[in-house]
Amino acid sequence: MNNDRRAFLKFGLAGAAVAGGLSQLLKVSPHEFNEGLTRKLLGARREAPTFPRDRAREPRANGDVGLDEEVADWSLKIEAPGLPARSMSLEEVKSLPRVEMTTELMCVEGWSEVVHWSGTPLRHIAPPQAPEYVSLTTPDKSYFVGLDLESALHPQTLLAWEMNGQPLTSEHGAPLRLVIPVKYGIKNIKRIGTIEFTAQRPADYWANKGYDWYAAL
């Protein structure tokens, strides 16, 4: 092992027993010490690097969890507290500001792949004095991520109906994703089929097996 790569894990070790030490000392979980440190150090003010479209791969199916039946009549349900709930169609989704971006899509499993993606900034469907919180659910409830608000508002945070140029496939999540390219590719929900503003931490399918539920790369 050479010396940059000794010097490299010592540190990396040291600054993980420092992170332990200090959430232990602030009564907070490891993933709470992070997101904390995460947020204040970056928040709103980093975007995820962007490559040339010629890069642009298919990246693996991977999960398919809310995906096991089709929705033929589906549309996006929008909830927010003090706010009757609405509806839109595809259609109407896709009348919004359109955006392209070709951006990496990272896994926990330790892939990634580039992908270029069309669809429109989430906060376009945000109301007015949002609340802290995001939720985003499949229709059928099984697949559910949690987000804070200055995620989800992220210029890159996408409602993507396109991959590759292409129309989403059923096992990427059509007819509407999201594409979050400042989070591993747990918090990229396939197939939305509500999106709720709140004011309560939501619960997240992954955060519930043990994974941070901040998520942030």
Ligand SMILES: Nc1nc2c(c(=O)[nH]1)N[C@H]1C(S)=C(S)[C@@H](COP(=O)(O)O)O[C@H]1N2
Contents of the next structure:
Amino acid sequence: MNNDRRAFLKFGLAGAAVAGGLSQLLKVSPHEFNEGLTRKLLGARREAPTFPRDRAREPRANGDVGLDEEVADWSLKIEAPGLPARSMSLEEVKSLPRVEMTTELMCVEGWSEVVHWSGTPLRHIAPPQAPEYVSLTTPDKSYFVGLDLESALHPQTLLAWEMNGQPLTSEHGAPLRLVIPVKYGIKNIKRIGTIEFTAQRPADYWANKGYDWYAAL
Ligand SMILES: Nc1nc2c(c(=O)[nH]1)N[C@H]1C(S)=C(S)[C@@H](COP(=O)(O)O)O[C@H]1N2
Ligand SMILES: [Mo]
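Given the form predicted on its own above, produce the structure of the same protein in the form predicted together with the named molecule.
Below, the chain from earlier opens the complete complex, with every other chain and molecule after it.
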């Protein structure tokens, strides 16, 4: 990732505009800035690139916030305004339509890995008239991710239970994690406890620390 994109991710539009202006002063093409803007606006509608399955590798286990305790009685809690809260067992989640895909997990720290995932599109658990945002939190609430609805309902946004053909390990987010290849790694929350559909833009662990809330690639 070059500096424009890094600035864009960290400081949002204003930061990227400054970076773009700087790149012009420095006689560097502002192309990357424009591309960043386009991606921010259109990203959710685009398909992330996919790769041949044999390109898949095990990514480094990165970030363990919310992964301290193994959950003995795990179930997925689902909340939406005007609907009774419900919960699903892992077996119930796995009975939803299975999708496999080989996509790139891209960390803001500058590394990426191609990974093969199995899971079900998050849209299968969305209520019919879902509000504008989705909040996902670990069972202990210490890691939390906010998504715009369009990205959450993207066909490549999966609730995943397998990585490279094996059940998820604890460090990669067992029993269920998010895979959202149209966003940076920070949005790919491991060990989901609760998914809430909400009209308020949800808090986000890394956005709270200054990263762009959308974190679109
Ligand atoms: N619960 C939880 N999920 C998380 C994190 C974390 O610290 N805690 N880190 C994120 C970051 S920064 C990245 S790059 C990816 C890494 O996924 P991996 O460990 O499976 O490679 O997980 C994301 N999901
Ligand atoms: Mo990351």
